[in-house]
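Presented as structure tokens, the chain that follows is alone, the form predicted alone.
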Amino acid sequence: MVGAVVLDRSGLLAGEGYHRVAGQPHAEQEALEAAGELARGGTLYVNLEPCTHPHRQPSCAEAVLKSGVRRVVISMTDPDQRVRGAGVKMLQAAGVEVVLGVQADRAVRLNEFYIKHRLTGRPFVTVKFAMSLDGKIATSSGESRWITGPEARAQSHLLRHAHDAILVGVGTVLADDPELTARVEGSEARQPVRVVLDSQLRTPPTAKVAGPNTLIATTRVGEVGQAETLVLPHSADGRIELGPLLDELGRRGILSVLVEGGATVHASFFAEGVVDKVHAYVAPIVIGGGRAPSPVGGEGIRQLADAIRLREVDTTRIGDDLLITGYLDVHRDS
């Protein structure tokens, strides 16, 4: 998610520019060819490194340098391994004044799938999932539809919608028949990868998520409807492993994964360490009864040093809801 923009020599706004989808004009040519000759002696602010790589012609850098721009202003470096400073070498080497590091804590976050991925190989793991105000996800009955107002499940359809793919475990699938899909206005061109954790391969080639952009990671052989399956090593109690998964997602090009449960994925994923952020709803509503699940489900901890704390924690009022969201913190108190 790259924007810029382009100055001219008096201060003025000379050209803008975004990088709207893979494969068209990135933010600095689309910015420095609105711009025109207005860009000569003047500067551009763009927020991510100006590529050096020859994916296109000419690279960003090289685009920068024609232009005639004397002054550019970079949040922070490409981590992406064929750049990595490379940009803001080249301009520097050829006379060109670089300012790095402006607003670099909110172009980190504008960009945290990308820089993840291109730092680990790995997505950007976010768990979410809608609570009463004691906890629970549902009765103990297992109803869940629905815990958070209508406004809140349509903010969390775009949540689902800026993530490359959705996983849940099978037992949602089991339970609810869930179809996975981002309903936002708009969206029917790019939907999710829909991602299912069925280690004995119980998911029904009827259900809803058994067709096509749908892949089924599981330890056995064997085939669902339309789904794609993804045979996966697995632990001694016979779970899927997350690291393999998660390295598979990464090589397939999916730069995010929005986990939705249900408790028993979620503890799974806090307990191999592999979450990232946290979207916590929480509804005005109190469910009660201690046979109700919880968000996350496993043995859980026993002393309150060990628990699990988020950072750069924000809320948000959501119609009737709260959204809570952090970060995860990987230093726990001792």
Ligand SMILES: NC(=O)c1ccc[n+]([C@@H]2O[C@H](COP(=O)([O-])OP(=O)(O)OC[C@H]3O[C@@H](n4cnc5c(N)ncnc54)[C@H](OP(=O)(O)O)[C@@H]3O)[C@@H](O)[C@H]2O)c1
The other form holds:
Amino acid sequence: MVGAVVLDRSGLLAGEGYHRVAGQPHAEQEALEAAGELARGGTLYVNLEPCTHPHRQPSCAEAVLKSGVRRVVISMTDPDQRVRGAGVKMLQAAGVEVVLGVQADRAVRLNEFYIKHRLTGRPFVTVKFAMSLDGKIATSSGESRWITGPEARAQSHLLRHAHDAILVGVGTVLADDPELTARVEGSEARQPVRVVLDSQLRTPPTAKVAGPNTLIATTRVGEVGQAETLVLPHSADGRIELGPLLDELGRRGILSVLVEGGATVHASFFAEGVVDKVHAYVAPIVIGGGRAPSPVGGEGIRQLADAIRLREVDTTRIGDDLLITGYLDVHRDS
Ligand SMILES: NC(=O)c1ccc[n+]([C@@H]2O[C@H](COP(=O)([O-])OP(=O)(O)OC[C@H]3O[C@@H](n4cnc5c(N)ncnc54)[C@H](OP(=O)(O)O)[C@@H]3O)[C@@H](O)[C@H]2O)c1
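Could I see the form predicted in complex with the ligand next, after the form predicted alone?
Time for the whole complex; same chain goes first.
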């Protein structure tokens, strides 16, 4: 997500642009084109370093030089290995004044999926769950629909829509038979890839996820309806190894994964240290029951000092529910 603004030499708005979709002109090119001759001697503001590799048009850094802009204000360098500071150097070498790092923290968050992918080859991982006031994600009989109110549920669909993939464990598929689609008006064209962790291929071919646009991560060779099966290495307990899975998703160009349960899968993701962000809804209902599951299963930690603590925590009220988000790790380049 890149936006650019051009001010003319007297500081008045001359042009703006943003990168609409992959394959379309970059933000700088749109803004410079809109500004035309007014760009000469002016300033370009952009949240990501101009690229140096030609795409459909000449590179953005070349377009900046051609425009005659005198000063460029950039939030962060581009972690793409083809750029990584080369855009800044090219501008400076040509005598353009470059100011780097303005609002860098906000720029990093804006493009956190892209940055993680470019730096590690793996998608950005968000664990999402909805729990009751007493920390349950289902009743003791396994019923989990619906814990949150309509506003939070509508927002969950927007969250799915914003991700490239949604991932669940086979336990959730067997218990709830979810569709795992983003039900957002106008979103029919772009649905996230559905990923199921299912080492023994227990997903029924009649399950709603057993259709196109689904990847069943497994350790066995076999077929599940129209879904694609992806055979991966397993750990000592027979479960899918998450590192190789995330590497493969990254290779397929998946920049972001929304992990939606259940408790067993969440436990693995936290234990393996592969979670970047948590998105937790808390609903003002009490479920009770010692056997009713909570969001993270497994063994858990023994000492509070070892608890996983979120950073950059944000709390929002959505209808009667509460949304708490926070980060586990920071991937930044500048
Ligand atoms: N309220 C909510 O937000 C919410 C969201 C989702 C689910 N739920 C509830 O959670 C319950 C299901 O949770 P669950 O814990 O039973 O099942 P789960 O976490 O959905 O799936 C666990 C299963 O996934 C497979 N798996 C393969 N690789 C794995 C790995 N690396 N790590 C972990 N699991 C792996 C394992 O089965 P194999 O060994 O056979 O592969 C494992 O038993 C349901 O009651 C559902 O309604 C609630």
